[in-house]
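One chain follows as structure tokens, the form predicted alone.
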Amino acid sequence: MDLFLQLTFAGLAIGSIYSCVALAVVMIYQATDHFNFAQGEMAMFSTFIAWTMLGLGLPIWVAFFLAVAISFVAGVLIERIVVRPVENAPVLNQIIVFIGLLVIFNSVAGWIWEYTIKPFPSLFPKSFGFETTLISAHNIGVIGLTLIVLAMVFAFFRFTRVGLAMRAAAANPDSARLVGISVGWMLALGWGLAAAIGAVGGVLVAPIVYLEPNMMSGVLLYGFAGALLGGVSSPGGAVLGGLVVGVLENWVGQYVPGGAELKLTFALVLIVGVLMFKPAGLFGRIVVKRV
């Protein structure tokens, strides 16, 4: 029973990180109708920025907040400079741009910081004084910080004028323009917010998987699985989907023969299964368009 609880709590911790990635993916999807394949590489690059600041002697929490802020600005600039010029281009062109961003971020990170594995310290102390053998202090901190971030995002979209404007711009751009909302800038802010949330996930997962340019490839796949499972039209569903994927991943790794080698396969099977039998996800809505 203790092993089952350990696996579940650890799954909730890693699932919290998947939830951050899934939420970032869904935010971009709602704004552009496309998945941002570079979401993981953007988070990785932000984590390297935090690691560089640590090397300069900054406290870890200062480096964390600066990296998140830089990621937000970078997300806005990417939308303005790279994505906006192709927003009316054919779908294939836009997908190629996203894949190009993935390759650029990965290659530049390898060029600057090399492809050697680097340790990354945890944001949290080794002990809070109340953890048990069932869950580590880092996992407690990951779950707590993720819940705080998700609560702040929910409050922002639910109770602020800018958040409501961003929701309106993503849901119905034409109607939003009629009431005076700058749809272009709302989408840019959405990209910035998605990049910042992704940076949080990158910094939280780096102490677990270690820091290197390819560290987010598997995490992004699980984030996609969580987003699809919960529903790409439902941010809350994507968050819950990420948690479910994290727990299921740990259970598969322990209880399925050879499961440790099947974790990524499990994510791919989950993605294919959702697309085949429940394309809208568990909590998403089916959108019908006139063509």
Given for the second form:
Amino acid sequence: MDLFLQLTFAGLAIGSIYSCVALAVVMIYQATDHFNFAQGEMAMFSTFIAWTMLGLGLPIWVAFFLAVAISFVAGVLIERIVVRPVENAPVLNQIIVFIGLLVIFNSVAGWIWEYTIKPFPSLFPKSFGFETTLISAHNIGVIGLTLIVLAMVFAFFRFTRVGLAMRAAAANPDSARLVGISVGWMLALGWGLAAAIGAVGGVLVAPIVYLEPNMMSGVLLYGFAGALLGGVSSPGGAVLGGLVVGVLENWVGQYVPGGAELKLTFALVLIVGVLMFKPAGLFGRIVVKRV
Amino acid sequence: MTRPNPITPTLFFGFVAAVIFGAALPYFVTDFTTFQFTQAMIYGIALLGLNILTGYNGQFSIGHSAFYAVGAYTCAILLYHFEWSPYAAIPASALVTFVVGFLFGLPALRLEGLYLALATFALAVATPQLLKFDLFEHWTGGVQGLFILKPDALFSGWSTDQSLYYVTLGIMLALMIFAWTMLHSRSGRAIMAIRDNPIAASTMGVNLPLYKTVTFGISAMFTGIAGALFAIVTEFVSPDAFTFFVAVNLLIGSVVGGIVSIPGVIFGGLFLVFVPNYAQDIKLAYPWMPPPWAIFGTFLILIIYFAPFGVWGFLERASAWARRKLRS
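Show the same protein again, this time as the form predicted together with its partner chain rather than the form predicted alone.
Next comes the full complex, this chain leading.
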């Protein structure tokens, strides 16, 4: 029973990291109808930025917030400079641009920081003052911080004018433009937020998977799976989907023979399965297309 | 009334000239260069598969490395465990990848554009892990991969590299003619109609599920044949030769050559073989230069901005422009 609980809690922790990535994916999807395949590599890059600042002697929380802030600015700039020119291009062209970004971030990270595997310290203390063998302090911290981030994102969209404007720009760009919202900048802001949320996920996952340029490929796949499971049109669903995927991943790894080696295949099966049998996800809207 | 898409004199003589050039090449260059051209043609065959699916049928795949891997591993296993002749293993690999592609095309039927890209992305990322899987290790060689031997030259006057070059050239030409004929037939028009407007196509009586799955199968088959040839010429398969970055490579080659073209795949293949070499040389000479992959990525984005139709599309546009100028 202890093993089962340990697996479940660890699954919730890694699942909340998937939730961050899933949320980042859903934010860009909602605003632009596209999956950002470079989301994982952007998060990896942000984590390396945090690592560099740690090396300069900054305290870990300062490095964390600086990395998140830099990622936000970088996200806005990427939308403005790189993604903008293909805004109205066919889907294929946009996917190729995202793949191009993925390749660039991956190789530039390898160029600057090399491909050696680096340990990354946890944001949280070794112990929160109480002892339990069921869950590590890092995992408690991961779940707590993710919940805070999600609450902030929710509050931002629900209670601020900019959040409202962003929702309007995503839901109905033409009408939003008519009431004076700069839709282009709202998209850029969405990219910035997604990059920042992704950076949080990257810094949280780095102590678990270790820091290296390819660390996010599996995480991104699970993030996609989580987003699809919860429904790509529902941010709340994406978060829940991420958690469910994290827990399922741990259970499958332990209880299904061969599951530990086939974790990515599990993500593949999950993605194809959800797309086939419940394309809208658990909480998504079913989109009816007009002919 | 003229037939649609007639074989024009330019097309015919261009093709003949290209074949003569291709056939003469190994007599003028070293064995190593011949080997590189063989690799370029192998990429070309794989790109042809991707172009049929993505360029002509409008189904996105950013996971064609998976079918490349299936073809390569089928061939390697037949050679290594069953001691088949390579010339028998290639058709067998083609058959296997056709079936695998057809089967993957079934769930793909329900996935449109972006979602299909996502599913194929997952496929490409998961492939190396599947190849390393313990249960298959007896067959696939696990992390170590499988070593196989190049076949002897077909004629005593040729070196093994030259022989493989001609085999690859022959297969590529046959597949290009097959692709051209298919795409310029009634079925080809149906395939393109599905890309341009699926609803209108099905109203006109095109059997959407049949065409889409069979196109998926044919596309996978082309890429699988390329994979089998890759296994034979490099004499080695291993899981790390089929990562997601191979799929990215194929996408780059496709876009460079022109994703809606058949002859463009040659340019794509040449690009994929020779440009990384030059980029590596430049990197060695000037260590401050960014790594080749970063340049590739930038290049990919710039092509999409300025020439999304690729090299062949550019040539077509240039020749159309020149013809207009001449006439007026």
